[in-house]
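Take a look at this single chain in structure tokens; it is the form predicted alone.
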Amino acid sequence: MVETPITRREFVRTTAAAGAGLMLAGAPALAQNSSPNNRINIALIGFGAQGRVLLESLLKIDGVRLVAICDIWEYARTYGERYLKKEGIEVRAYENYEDLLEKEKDLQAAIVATPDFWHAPITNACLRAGLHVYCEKMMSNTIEGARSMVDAMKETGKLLQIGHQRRSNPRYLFALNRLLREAKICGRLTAANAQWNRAAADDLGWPKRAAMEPEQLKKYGYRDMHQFRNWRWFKDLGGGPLSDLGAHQIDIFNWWFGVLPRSVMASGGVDYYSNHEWYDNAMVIYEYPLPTGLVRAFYQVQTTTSAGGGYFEYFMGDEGSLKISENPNITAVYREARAPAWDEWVRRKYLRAKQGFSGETPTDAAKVDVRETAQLAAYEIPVFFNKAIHQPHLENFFKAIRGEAKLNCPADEAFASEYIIYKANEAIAARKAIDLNMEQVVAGL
């Protein structure tokens, strides 16, 4: 039997309907609760290496005043501390998020940046104090964790954005609406892949003198400095790799096809690291039942080398592929012979030629396989800005507060992804394929 796909509208005016009024995906919530002066007081909870990347966009965003700092780690409070005097900045550091929320009263917003296991308690305790939330992806490190999340913002009536950065990057908007829906560059999708694979790396270490004491580590559900400072690898605190990774690139899947996918099928392990729980190695590949027909679309990410390809998403047709990145130099558009021309698309700046991409036939074309496509056009995507990767998210979500904007990625689209990153590490660990119900995971939102 061919199942129905959901499309991407179905999906929102589902969720829609289920968030008692809310504004959501396509029509993303807005919200007009920022201080007096319309400057946005905020909390950074978790200061860790995210929290201080979040951290330094938001000392480039106007409008916004960081006024406390949270980390169960003294350590890390004391750095964050001393970095923002630097800087001009005198905020109030608390080590657990139940004192910041009952001292900090004049707060609108809190950016939440801790271990996936913490995500959705910090959340939604954040959301019922009556704060907007941008809380980085995943959602949390359990299905039911994320939907809670949901769950809260819709009670609250409060923002919840969740950090797939990539939903509010100018050429992934511009490459989204401009070329794939508006020109249809790739004709007929045909397959997608994205990879982030990179090199072994040792496990991170800390201060002797700056452990934490075992009581503390129990109480905020570590066993040990090592689990602390690695929790990415451990399957009670996150979820490894595809969670870390994979979210980014696999969020972009659903997000460019406009629809859910219908069977994940994957294979991995525990192959390079003696010490850690999660898979270091991944292969994932879903089933988008498109319009046009099915589409699969591969997602790998491997402990391997550092000339292992970067990080991009790759989305094929029938007329052209198009691979995108954050990096702008990885980032490329390859037109089929058998398309038509792109001088319209060209003309009106969609593309341009790829600077150092002559069109000529290298020297030693005529040594390759005759069953070999021929050298592809190649063109650039002329979007560039001059920001942190992270800024402009943060940014969306500043305006959402003000009224300005819509969310671009509110926690009821982001569970739709992560749920179907969850479900991949399920397909690992049960060495099969798993339909996936999409019906009835937008109906329980």
Given for the second form:
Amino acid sequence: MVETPITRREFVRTTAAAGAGLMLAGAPALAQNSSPNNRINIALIGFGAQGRVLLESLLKIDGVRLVAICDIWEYARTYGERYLKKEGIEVRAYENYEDLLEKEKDLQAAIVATPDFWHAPITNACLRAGLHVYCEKMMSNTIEGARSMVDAMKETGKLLQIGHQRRSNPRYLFALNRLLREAKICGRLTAANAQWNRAAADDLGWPKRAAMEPEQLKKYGYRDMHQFRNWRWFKDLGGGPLSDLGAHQIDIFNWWFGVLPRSVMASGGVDYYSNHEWYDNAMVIYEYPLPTGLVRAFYQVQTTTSAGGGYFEYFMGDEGSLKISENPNITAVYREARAPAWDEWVRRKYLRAKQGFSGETPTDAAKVDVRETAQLAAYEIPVFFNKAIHQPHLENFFKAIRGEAKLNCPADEAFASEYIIYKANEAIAARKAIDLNMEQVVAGL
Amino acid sequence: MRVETESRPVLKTTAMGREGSFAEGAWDGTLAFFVLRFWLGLRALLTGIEKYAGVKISEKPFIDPETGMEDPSGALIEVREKFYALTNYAAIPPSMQERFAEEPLLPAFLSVPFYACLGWVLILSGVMLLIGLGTRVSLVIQGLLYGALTVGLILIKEDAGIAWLGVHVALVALALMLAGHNRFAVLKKW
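The structure above corresponds to the form predicted alone; please provide the structure of the form predicted in complex with its partner chain.
Following is the full complex, with the preceding chain placed first.
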């Protein structure tokens, strides 16, 4: 059973408030922070692949006006200006975020979608310039960088939302609140696993005519164009697949369990690619001390094969299991034969019996192994949403700026979640289990 | 329209071929035929109407059945509403139509007109049977329709469907044998 007498968010806030009486993270901002007509002027800093994904959602949100974009690569800036012009949006484009902050005086918020190692300096500068910030995860490529962002958020009293967008995903919220907590369909949680497996892929290239000069690359922290385009694989710039892909999913462990893990052990390595620094494959086990007993959560990220059923988070209990993914086609719910009937949850439309499933218990003769237990009855979660996956999280951010909502993923909560990812990479390097004193970590925020 | 004056049917030679089968209850044959006619009429009418059915799917906020309030997550749920329109017409499911199209013994010049008229012929024959207008004619039409459908199913080896249609054909044949008991009809002739 998922007993969460105190949620992690409450725990984080209680601890922080008790320490220094600081402003509660995620508390609604004052409405006067937005422009007089309640329109929020924003800048998009980082116009690479993720910046463009966020842009598609931003363009669909009412009451938000993109006035400036920023990217160190002229090729990306030009693309952005032209694309937005076609959409009927005139923006000012900057190479440097400091220039942007100096010249744009009517901004209320910034969206930061740069490589990880730039998140902390840019976010902190934006917060100190009086802007609310939505920053993509990971918060930083270092624990110190991430911690500085929490400090800047508290120091300035501005909002800092981290882009763990599943926290605003209506399907995830519905599954957590209705199925796991209210209906308790899993019974007592006993295990969890999550994965994101992707096929081996070539490194990203670039049009040769658009290459940046070595001096400019060096100025912004890159060795060369290859490193600039493939920054996710380099230790000084990003966090590797565990941070790129795992951060979203390991965050779900923390969020749904309602507690933080007490230890991590992991294995991984640079086994496949010869020109990368970060592990291409990793397997991680966390131990979560739930009130009902210890639960182990296994996470794997394979960047050398897409086998294994795609990407999902899977929560297993003694009465049922819930497999959820941003891809609704992968989502499934299974009922153990020993569980109480789920008719009530089907009647309430919390669940829908999966079509084509017989629900028959295999006969003894049909079992391959006599130790097999009964086949699980399969169900679907009937709810959905009709927006791009990042849009609800961005909407939550803008609602919080207007004072209409609390942030779903304020920086201090995100820090606790991301801290254990840094530690997983450490565990791989150390080849040993690492004990996590998360109460101390959270109290230090 | 001829008005039936005979109060009780007298069955000297019955459709069952056994004299006096219904002699003990002269209404038995009448009621048996009426029930069969009603069933076959309804079957054809509703089957024909269903060929004009479609489903309209709309997205609505998930409503908590206990509180009547929208779920705060913003989750949506699909609401499926069945509706009827001429534009929905589908004689047979598209997947089956594709399989029939691959059969050399079912050329398009035969199958296309058949698909075009299947729906309204079922509706018309069903109504005729229900109100008793050209009862025998409509039974024969239905028998031929079910027989024609059986041809397609034989070719694609859908044995269960063949048996299912065979039951319909048998019921039509039974109805024709009992047609002498036809009462409560707009027109007993034909």
